[in-house]
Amino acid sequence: MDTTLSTPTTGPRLSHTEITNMASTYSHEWRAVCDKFNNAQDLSEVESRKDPENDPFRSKYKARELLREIYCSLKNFDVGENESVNDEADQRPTEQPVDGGMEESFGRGHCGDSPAGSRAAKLGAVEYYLGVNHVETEELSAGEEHLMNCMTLLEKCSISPENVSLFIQVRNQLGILWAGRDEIEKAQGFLETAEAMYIRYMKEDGQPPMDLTEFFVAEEEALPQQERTKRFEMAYTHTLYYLAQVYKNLEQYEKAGGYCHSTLQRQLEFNQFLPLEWAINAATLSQYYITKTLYMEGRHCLSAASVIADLAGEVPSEAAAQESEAEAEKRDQLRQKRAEIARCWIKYCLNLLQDAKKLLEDNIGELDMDRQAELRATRLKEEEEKERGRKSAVLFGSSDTFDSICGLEEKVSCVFPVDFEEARAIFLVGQTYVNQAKEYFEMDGHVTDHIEILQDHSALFKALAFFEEDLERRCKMHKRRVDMMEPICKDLNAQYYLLVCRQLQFELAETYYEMMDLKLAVANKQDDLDAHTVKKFNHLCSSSTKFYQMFLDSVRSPEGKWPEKLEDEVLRPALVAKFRVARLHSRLISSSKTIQLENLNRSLECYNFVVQYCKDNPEAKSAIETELELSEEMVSLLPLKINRLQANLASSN
């Protein structure tokens, strides 16, 4: 596509005054056209908000009739004494262009400030507004037709300050229209062309272009240069925003993230944003960066989100909210949005700790000292490279907010922690945001959200425990997890919150299981086990078994029957639960041989269940390969141990 800003091909260039007064002999008629346009705008943008529910498009339809009258009036005006217009320009376009091909040429034709160019642009603007009008009244085919008519009219013109906004905005609208029809690649073509037009225009001309509304005003009512720039840049910001959505739908997530980042930065730069909406979008973008382990970028987005959200003002007090409905609504919105941003901060801290754990753990899930030393050695070099990249990155903020954003960034690391102290610093930041989020998302009224925050808090403790070398202190961290989740699990009604109950049951079972393993590791260092240690160990085993069994019971039918085939979402958890219950029964400590025998038989029963289920359902094997292998081994070994114990028991009797 040739986007060169070319010189006119026909006729002399006229001044803006001459263009505006091209129908000077019809000055009264021209004023009437301008008045009709202003009335149409008022109907579309102001009066339509007051339309009744049973006639929601009344004002839009009235505006449409005025736009049609304007179109007819424009067709009746002479272009001017010094230039003739061929018959083609006087006809409503029939052949519609196909947009999106970069090789196509649209830069040759009437210059934008020539009478023919001005006339084509004015007709194109009316077609544009008619197209938008039809789209807004849910008449998409008619809207598309008018927008494509606008495109065809503009093909007669070269890009210039007089028409470049129209060139871009009609493509924005077509991009939205086709995206709404799930024709994402068509939308992509229009929007990428709009982007190319903006870039070429700014490179080759760059002066503030006319706005679409200025086609129908007198010269003395023309917008100031600053306002023209603002509106033009806003149109391009919309182009980038729509492209971000298109690339997301095409699963080009890296591109989508880049365009979203640019959109947010431009909104700040040109002061075209609502603080809370902007902040939520920036916080959402941070979650994309986190999934790509781009923690510096994620931290920057979240810091900016927190700072910009504060621009929305102070949260009204409860007393003020009780006296005014508007204050109550503002209070709720501010508290909710800031709590949502706090939840994004929790995810940031949690993922940073968890990703560090993955880098540092060995094949049994413990801290690998060699990897710790390697990460510590390479981290400094990586930080220097990141800092260089940061200087070339697009950063958020204006002169008023940049320092505040940087100050907030400095409060939390964006590098993987390598030891407990570094991990604890990140944990504490996450815990601060947990408390902030819980202030709004209380159990009363926000059950699911509140529990998800508790689960994230639990996960923060779990990730921190990995870095703790002292086994007793590590066990206490897991005890904190139990203390926050167990009361909720007991009070929650499984009839209404089955999925959440299952999650809590399984996590509590796992947490007690980890505590049992830690106590076992501590006990192995002792010469003799005292009664208190045995009691504590057995309590942990029994508690883990209890919650695994609660989870397994939730899978049964109301009549208590086990399903012949497990659903995919519970297949692995259920079989893992059976496997671990088997292991827990065999770990219980008892001086009674009878009880030992009972425990071993229960253990064998659970191992047998896992093996038999996989025989009956071979597709399940891939879900629990390791557990199945160990279960098969125990199914062959445990009977020998049980037989020996039975023989021992018989001889003693």
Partner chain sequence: MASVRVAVRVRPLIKREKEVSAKVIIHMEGSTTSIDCNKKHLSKGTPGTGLKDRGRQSFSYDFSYDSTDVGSPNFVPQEKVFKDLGCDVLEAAFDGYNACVFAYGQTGSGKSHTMMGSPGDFGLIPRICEGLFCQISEKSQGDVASFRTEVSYLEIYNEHVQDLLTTKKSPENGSGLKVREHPKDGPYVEDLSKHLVQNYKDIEKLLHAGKAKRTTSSTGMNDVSSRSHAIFTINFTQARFDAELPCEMVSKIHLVDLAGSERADATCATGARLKEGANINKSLVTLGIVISALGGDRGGSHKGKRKKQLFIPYRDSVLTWLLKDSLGGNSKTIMIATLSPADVNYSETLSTLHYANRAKNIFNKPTVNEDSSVTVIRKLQEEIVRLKRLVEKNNQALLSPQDLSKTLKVEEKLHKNEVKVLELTREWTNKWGETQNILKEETVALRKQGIGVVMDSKLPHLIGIDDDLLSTGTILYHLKEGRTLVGRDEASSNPDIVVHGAGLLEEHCVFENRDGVVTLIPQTGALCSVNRLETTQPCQLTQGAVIQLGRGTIFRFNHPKEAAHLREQRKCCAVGYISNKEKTHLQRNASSTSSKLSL
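Could you switch over to the form predicted in complex with its partner chain, since the one displayed so far is the form predicted alone?
Since only the chain itself is given, any partners or molecules it might have are not part of what comes next.
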């Protein structure tokens, strides 16, 4: 191909010479063009914000006029220059260039920095600005036409440092435009081509290219190299960001995640970020990785988030905050964002434990030794692979932050824990973040957030308990959960925090249930069901019942009436609660047959409720299939037990 990039020459090789040549020839006119361009930029970017509501695009329209004038002037400049003669002939290709056929759009015809190429680029830039202007004033088809004109002009050129930025930016704009019309694949085509062009340019040339605005400035105002790099890289960062959105809209979440990651990484690399905002974004990305069970990536995001958030400075003291509003605001912002990052860390620890539990549990939710051995083995294998993968992953951090990020990563594992010791290490990290998050999200003022953190703390205990083999100690962990939730559940006003109250009630009921099972298992092991244990067992049983009952009562009307039809969001929980209460009643231990009978009858009543409700509301069936099936069986079987007991009772009297 004769159209490859020209070999780099020494020194800056930009076509500013062309511009200056032109400037000397038409210096007066050229200065006027530059002024107009400046004016247009100012109108479009600054003045337009002050436009009145009834004439919202006033400044944009003015800018458009100026751009048109510039376009005409440029055309006139060229009259008399040799190549303009056959200009018209090849101006309109038979087909409009559409991206997709990559190779072709890589420059044919003029060399990018030939006079003809330079002229095309300048005209292309004006077309570009006109296109953007039309799009911004909601004239999409006109905007598209201008942008496509720009594409046509560029099509005749090879990529050069002068035009590469335009090559990319016009595609960015077309990507936005087509996405706005729901033609997402078309947008994808333009953006992917832009991406490929950047990669190729950087490989084959790589020197800081000219910025779009530089087409219309005097030589002395040319941008320094550093600024050129910054703007060019920024344009490409946007390409990646738009691609992230395109893939998200195409539901290719993995790709979208990758492009978000790259966008973040580039913001950091080119120092174009606000620490707090960046940190929050990275922390949020970690949550996405958690959904994909990519804990190494998740941890990397979180460590980077913590380190970068620290760049935002020290938290002003309380005293300083009292002195000045600005300090108070800063203090609040910093504390809040850091607490939020801590909360993302909590979720990381929690999900890591829960996912490990999922892998290790047998069908009754206990730790399965075989699976444990299995996981240990696969983990060994995977570790090596991961280490290799890590080298190819996009890593965050500049030279001064990289070490701190790694340091933070080392503080917590990113592989599934297989035993109590490993689980405990993760739990402890999670617990540290719980305490950190609670410092900002205090109960007073942040009720919902505070409770959410407590719920996570409780969930951390629960996940840890799974790994604990000693049943007594396991029971104590659940007791901790009860201790942190019960007082709050009592203090909360259900009128305002109904949802939270219900969640707490349900969780407390479940926790008591779990403790009850554990107590029994302990007693069974010792083969000793003494009066004290029975009492304890019954207490746990009733406590569990009590909280299920509280939950069920929250569904009632203020007059205490049970609704004929349960709302969708409480349907399953309410029926499950009934089902559990049924079970709990039948588990109470009593030596008195009369009480036993009473409990069994209550139990039957509850099973009956579930069955009857589903009979009356068949649409509810699918929500609690298993429980319903079991309830139906119990409804048919329990009477037998009851009869037997009754008979027993009768015969003993």
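Note that the structure is a prediction, hence the values are computed from the model and not measured. Numbering follows the first chain given and starts at 1. Rigid core: the largest C-alpha set superposing within 1.5 Å between the two forms.
K.L.:
Could you check, with the core superposed, whether the Cα atom of Glu605 shifts 2 Å or more between the two forms?
P.N.:
No; Glu605 is a residue whose C-alpha shifts by less than 2 Å between the two forms when the cores are overlaid.
K.L.:
Is Lys476 among the residues whose Cα moves by 2 Å or more between the two forms after superposition of the rigid core?
P.N.:
No, the C-alpha moves less than 2 Å.
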